[in-house]
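Below sits a lone chain in structure tokens, taken as the form predicted on its own.
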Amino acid sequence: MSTGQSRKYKVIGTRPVRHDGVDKVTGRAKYGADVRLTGMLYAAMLRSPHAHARIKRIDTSKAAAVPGVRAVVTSADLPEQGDRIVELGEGAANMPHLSSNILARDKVLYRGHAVAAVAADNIHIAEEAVKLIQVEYEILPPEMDVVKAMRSGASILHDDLRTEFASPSSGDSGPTNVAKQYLFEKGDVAAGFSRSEVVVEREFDTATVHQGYIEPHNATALWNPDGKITVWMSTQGAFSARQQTAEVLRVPVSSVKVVPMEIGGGFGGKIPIYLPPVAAVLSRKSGRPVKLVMQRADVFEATGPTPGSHIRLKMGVSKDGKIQAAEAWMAFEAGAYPGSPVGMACMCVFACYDIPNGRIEGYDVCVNRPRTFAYRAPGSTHVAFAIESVIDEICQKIGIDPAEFRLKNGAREGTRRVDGPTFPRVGMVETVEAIKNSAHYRTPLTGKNRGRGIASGFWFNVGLKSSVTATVNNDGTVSLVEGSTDIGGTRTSIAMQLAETLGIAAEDVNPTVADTDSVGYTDITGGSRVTFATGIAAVEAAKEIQRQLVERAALLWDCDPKAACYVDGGVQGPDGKRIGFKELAEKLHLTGGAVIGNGTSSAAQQGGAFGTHCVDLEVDPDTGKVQILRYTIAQDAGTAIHPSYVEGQMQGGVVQGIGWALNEEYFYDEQGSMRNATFLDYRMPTTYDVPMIDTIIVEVPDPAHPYGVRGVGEVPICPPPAAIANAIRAAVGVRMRELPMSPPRLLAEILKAQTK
């Protein structure tokens, strides 16, 4: 169900077949395991089996005397990289932290951290070689609670970190595991806490939780004798591959060559790079491709999973239900290197809603665990089931709907956040609209143990740098070359946009991913931008594209080009001359040549986007155990181009907060190994575990996008966990702030209140 203006365009709106979809469907899709080169050898890693251990020795000898093997590396066969903070357009990266845990160099800070590397003939002799390299630790306690790691006494990861504080701070406070503290503040909160007559104060903790995509990590190889790397492999960033290896490997950007291949879910978890650097070394060292794959188990103890969360939060109202303050704070796990997304949680905690008054301080912590990186929204997640369950209980206190409570406080065009940005024409009122209005919610819910939530998120969105070119070929067909990785069928919405702005078909457009060094530089598939941003540069291309074809065109007609116009799919002349774009395109080799439309998008920025979703459920009070019932997802779309996608992202997002919230957790032993590393343990949802999830697209245009788009990807993530607790609240009185609610943590909880 779609509410919103799309209709108005010709091919924005419409739902074409995917472009890929035939080589997807019949299998023939190059993924990064299917890489097939001559003489090409066969990785394996070796593991730390210790969260936290000094390497006092590395003795590979074994090893390499293996019959097959033919290079081994450490640490030590990488560059050094000395004090170096890195930029790589998406964010900044410290490379001696990212450099070791490629490889570690002198301890290890997490089970399942990479020691060393061996290639050989086949993957069965890489296997047994790496158990012969022997490794001497001195084993250290692990910290693997982000709240102990803070306190003093805590075991030190990182013996020179500092905490970055968000004011000056007096003096060095010696060796610590906080590496960041955030601080935000709008108005006078206490005044609007002293103004307010309902006051709620919870304390919330959310798990460690992966991705879970299904294809893992991988990289292949080739350092040619001429310097030349090239490296294939899944990633969401081909560029921003390039650079991470070009800088772990102390090389010139342009002496690495990335060839994306076809990608089995990223969700954020597939932008860092672990593989590449090591597979190129033993490439160098072999003489030979080297391919290096992750088992599952590695993808879990050694990729990064969103990090868990402890978090304060404060929020003051009046009895009409207007907010009046509210302050947070929050404590994000980092794992083992700094970096943890509770910079975009400080963003996204109260972006909702207009506050007045508000304050917050967040703090990025190291611990034992795997360095964490982004999964769909990163940090907005764990902040929205800290805030829309505050909010619940609010709403309960005062007697007010909660609909009419975030219609009455929701953020507008013109409301300030308390991080600071003033919101442009943004949807938030209007998705709890749509879901006010909704046959689901306004259907009454009866039965036993049955409850129904509902609760908002919010994701800023980003922009960004994209490029592509189109090529106009003489059959009327246009080659669309972009660099931006296709995870959820944005080479589809990019050539509809071509396509929309060119006044032709969607299926005359042929998209294409590209490696580093054919298509201008590409950030990462991420952060919702690749709709919005790449979609810009597709525009700006399809208009390069109409400005030579009115050219062309008017060499034909012995005019002057200024006498003639793009119109609908063609050049439109003087006294009433047309010619459509399919028969220009047939002359073109009689006015010069080929015609080549390139765009870029580089200064555009997303106005953020919105969600409110519905849950009804149903819990069994002698196990726990939570059935979702019926689920609804209303969420601003800005202009939906490919509606199917738009819902398919929608319903993906929504199952993935659905098992984060019931189910979902890394599972710690008290020496730091994860206990569940394999799918069969660790719990994600299934067809059994989900109804089936009603869409509703709103359609509140971005003013920053020539279509109005808005990306579409993150939000869905964000309310599912929220409104799950609301709705067990509702079903057996019972408040849950600790995800996952898992059925033993859920049953404690119904059997303590029964005592009370």
Contents of the next structure:
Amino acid sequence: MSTGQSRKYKVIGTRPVRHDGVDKVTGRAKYGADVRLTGMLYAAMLRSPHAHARIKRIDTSKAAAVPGVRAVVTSADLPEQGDRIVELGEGAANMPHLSSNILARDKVLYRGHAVAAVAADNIHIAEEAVKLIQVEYEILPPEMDVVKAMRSGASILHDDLRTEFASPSSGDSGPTNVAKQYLFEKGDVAAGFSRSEVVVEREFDTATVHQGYIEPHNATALWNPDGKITVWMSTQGAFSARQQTAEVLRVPVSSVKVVPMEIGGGFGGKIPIYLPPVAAVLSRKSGRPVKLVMQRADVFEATGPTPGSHIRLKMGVSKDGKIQAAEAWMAFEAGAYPGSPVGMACMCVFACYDIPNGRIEGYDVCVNRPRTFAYRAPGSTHVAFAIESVIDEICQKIGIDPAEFRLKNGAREGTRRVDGPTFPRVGMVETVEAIKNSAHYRTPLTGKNRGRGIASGFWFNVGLKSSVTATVNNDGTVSLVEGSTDIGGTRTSIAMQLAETLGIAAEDVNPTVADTDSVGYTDITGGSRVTFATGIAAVEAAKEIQRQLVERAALLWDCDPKAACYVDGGVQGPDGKRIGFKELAEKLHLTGGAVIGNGTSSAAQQGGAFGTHCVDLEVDPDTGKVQILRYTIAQDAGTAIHPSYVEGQMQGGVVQGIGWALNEEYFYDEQGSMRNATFLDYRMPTTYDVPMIDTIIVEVPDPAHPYGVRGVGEVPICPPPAAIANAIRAAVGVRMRELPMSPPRLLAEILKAQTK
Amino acid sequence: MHAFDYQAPTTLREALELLSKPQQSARPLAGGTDLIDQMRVGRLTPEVVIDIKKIAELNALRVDSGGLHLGAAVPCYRICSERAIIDDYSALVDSCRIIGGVQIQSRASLGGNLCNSGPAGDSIPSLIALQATCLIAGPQGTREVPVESFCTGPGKNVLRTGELLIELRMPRRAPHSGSHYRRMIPRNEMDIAVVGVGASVQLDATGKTIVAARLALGAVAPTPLYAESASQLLAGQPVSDALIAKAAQAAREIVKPISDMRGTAEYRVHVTGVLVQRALQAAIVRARGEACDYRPGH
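Given the form predicted on its own above, produce the structure of the same protein in the form predicted in complex with its partner chain.
Below: every chain and molecule of the assembly, starting with the one above.
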């Protein structure tokens, strides 16, 4: 359902069939694993069996001698990077780190770290040959825990790493695993706490969790003798993948072409690259195209999950239920190389509320786990678990309804965040109101061991850069070429904005996701930005088409273009003249040929997205197992372009959040080996584990977008762990502060409470 | 994956000859749902894979006066759709319905589940509770082994080189009998047992007293266990919550679980007792001829 405004649009807000639907449901859509080129070789990788070790020697001679093996590579085949830092659009990359994550250079820093690769006539030869590569390791003690890795005397991952302190006067840290400190302050925290009648301070732990996309990473590369490199791959950003590949190989960016194939899920995990430079170097050495596809265990062990974290959070509230002060300290696992989302977590932790006095301190810490990368609202779910749990406890203590508390303290237009920025018009309180007014919240929950919880969440959403090219066809349709890879139905949501602006049907737009030589620069599909920013580019392209069509009509009518204008899917001229889009399109050949509209977007900034969730669940007090009974999500979508896809994003985020809450975690042994690198033992929810997720689309238009779009993809994952923890407390009286709230952990808490 | 030979004999004799060829590692293939994955990840590297699905004896499924005869290669779906098994050997159906999904159940066999000898194999506690005997053929002829003695450790069993599991035999069920298997999994499907319990009870004609019972436990020791003393203390006793709790406690005392990614040892000990109670209660309800309220996974 939707609380939206009355429909003022013809296309926006409708639910057309997605343009790529038939290909997807008939299995004809081409994914990276479907790439087959003449003479193509298959490659396999050798990965580290150790979590932390120095590489003393690599001997590839036995593998190279196997019949059918065409090339073997190690990090010696990748160029040296020095200490280069490269801007990648969505952030800077430390090149030696990026390169040695792709093929380990001096040390292996996590189990599964790639060490070497073999290309052979078939995958079986490659897999058997890889086993013949001999690597001599000097095994070092692994640091697996974020807090322990911060202590002095910890095993050091990078000898040259020094802490980048928030204040430059903090001096030299000496060798450390702590890469960076973040610090944000607002107001007078001590005074705020002294004004508070209720102060709650708690500590929280969250586990490393993976995006769990179904399609493993893949890349097929051809390095032509003329120096041109083509990569076919699954990626969230063809241009980012192109630049990363070019920088790792130290070739001009224009000599690499990335062809983005269909993508079987990304959720942030397909922004970094792992395989293209390896496949490219194998191709250069063998003279043949080379295909490299990860196994599921490689995906778990050696791609970028979201970090585990330790968070301490303190909040003070006056008797009237107003927040007076809040403080958070957090340490996030960066994994093998610096770069956890702790900075974003710091900016999200208090974002849902008006905090007059606040202090936030965060640390990015290297541990012997895979280098973490983005996962749907990176960092925000961790901190939502902490703050929304503390707020629930405060509500319980002062006897205030948790929805009322959020209405009283929720962020609004003009609220200044602790980290600085002031919110434009946002929909936080509207999502709380939507939950409060929902049939779900108004229906009392009955039954033993059952409980209800609510929680809110925030995610920034980004703008960044997008390009599209739209060509009017003679039959009155438009071919739309875009650079944003489609992971959430964005072909259709962008086409709909173009159609709305031109006054034509969504079905009359044919969207295509193009390779990096065929469309203008476009940043990654991430940050909930595509429907927003690529949508703006499509609107710009449509306006350009409108302008050209007005000129064409003026030519037909022999009048001044200034006397004509584009209205309701056609051009209107003097004396009541009018020509429709289709009719004008038929006459393009008579009026000067093709009409092509280009559109770009680069400066727009989103206002931010909020959601509030309500969950009912039942706990089996004898086994600690939780069944989700009912779940409702209210989220501000600004303007829902295609409500089905908005609902799909909301439901998908909730399901991933439920998995994170209840069972998902990287389980390591003492040696730092992941023991559950399979979908059997890394337990994501199945359809049997979640009820239908009810959705309420709240529409508070974002003033930064011509149709009011807000990104919807990420924020739905933030509240579920907290909402579920709050509901568990209501059901059985124990408060869980460690994720996942798996049956063994929950039962232990229940039994502990019973013996008290 | 390494290169290997594939053979598909149509007679038992041929299969046994292939299995006992010297200097060649061989592995029988029934449904292959364990074997193929273990070969894919390189845990097993047999030189020859012997498909046993084309051998008549291994596909036999019949209930006669002697009880249930179950060929070692019979896939789960056939067991689930056999009326006599649904009525009298319900625990087997409970097991077969939760081994994988529909596709897996169409291929996977109980013989394979047993020979894989995983401590958490979902059919093994049911087979123990139903007093199954393994019929094994080999170069020296055939022999019989009670199913509770079949597994000797994780992935290990009593089969010697050249031997093949032919059939599982379960005695005819007494009147007023009922059985049940359930497991604890963190999700509701697609999971491996953290604890599994098989229970079989025979009641007297009044339905109020237990004549005999057999309890078996999975995933709580290196092999599935027959909970002998817990089973025996039930015999001859009137059904009561206290009696069932006593059996649960006796079962808890024999388990030797490990802590791993699927659960802690303490958790498994506790849940053993919980599931013994629930499995016994369901088996008793079934023995009384009533339908038990059981949703797999819950």
